[in-house]
Amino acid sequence: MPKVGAEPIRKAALINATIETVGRTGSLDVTVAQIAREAGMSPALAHHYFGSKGDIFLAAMRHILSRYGDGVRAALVAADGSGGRLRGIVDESLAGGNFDLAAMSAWLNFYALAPTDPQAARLLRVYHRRLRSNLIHALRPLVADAAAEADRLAALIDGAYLRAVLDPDMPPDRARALVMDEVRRITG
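For the form predicted in complex with a further copy of the same chain, could you give the structure of just this one chain?
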């Protein structure tokens, strides 16, 4: 009997190892060997499951993105009213989990990758669209030009995240509070 189901397990292990390793070193300059060691397997096997280093990274990014997407979806389901939905999106976008070194590095390097790498760009676009659509949906009952307000709020979220990540003077809590003030202004 062949060992069944090894593939998804191995892939998941590699994805986690990638995030973990990138996080620990704070840089995308990690080697396949490092990732594989962290995942407890040989570099050759990593290449066997993913075709290349780039594919490993992409899978890891997709994982982070979908984890974020799940969080937002859950927050929206649990939310109470338009204001609640807005706050849920913001909360999730600036939640603690996005600020560990692993996620931070992943995001920043992902940004840096996007102008060059079409697959990264596509992934990022999906994220942008979904956030925008969620925001519009939540804002429509509250403001006249929901689309414009959504863009502004989305930019504010990203900017606040950036600051929280890069600026030691701006801890994540202040970043979230800063956006929440704006949300409060909108929800009245």
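Rigid core: the largest C-alpha set superposing within 1.5 Å between the two forms. Remember, it's a predicted structure, so these values are computed and weren't measured experimentally. Positions refer to the first chain, counted from 1. Compared with the form predicted on its own:
- Rigid-part assignment between the two forms: G71 and A155 are grouped in different parts by superposition fit.
- Domain motion between the two forms: the smaller of two rigid parts turns 9° against the larger, based on C-alpha superpositions.
The form predicted on its own, contrasted with the form predicted in complex with a further copy of the same chain above:
No partner chains or extra molecules come along with it, only the chain itself.
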């Protein structure tokens, strides 16, 4: 007999295991069995809850994006003025759980998956549009061409992820500091 209330707990465990497993290996070249083992359950149960490895990974990215969105909303509520809004958005983009090795590896693989997977492409478009919209809103009172500056900052954020994951001479704190230097330049 199934345990009542176990499904959300098991799904969360599989999502966290996916992020950790992808983070540890640095690629999507993992099996459902590896993910399930990390979560402490059988591959059959993982397939029961998600269907396929791709579905598990997309659920993990939705989780990361949801956590990121919650953090940005909290930063915007706490922000003081446009400069504070901008700092909050960029800081949350490069903060804690969004910028640890496992999450960064998941992001990198998410970007690699998007050109070939329509669901991943849609999620990535939603993320890009929301980030750009939030940045433009914060930048309008600060710069003449808020759209161009938003695109520049979004590219710097993406670049910080790439450098932090791929360049052993660029630790995450240094990559983050470079982007925050640009924010300080804009906000004066």
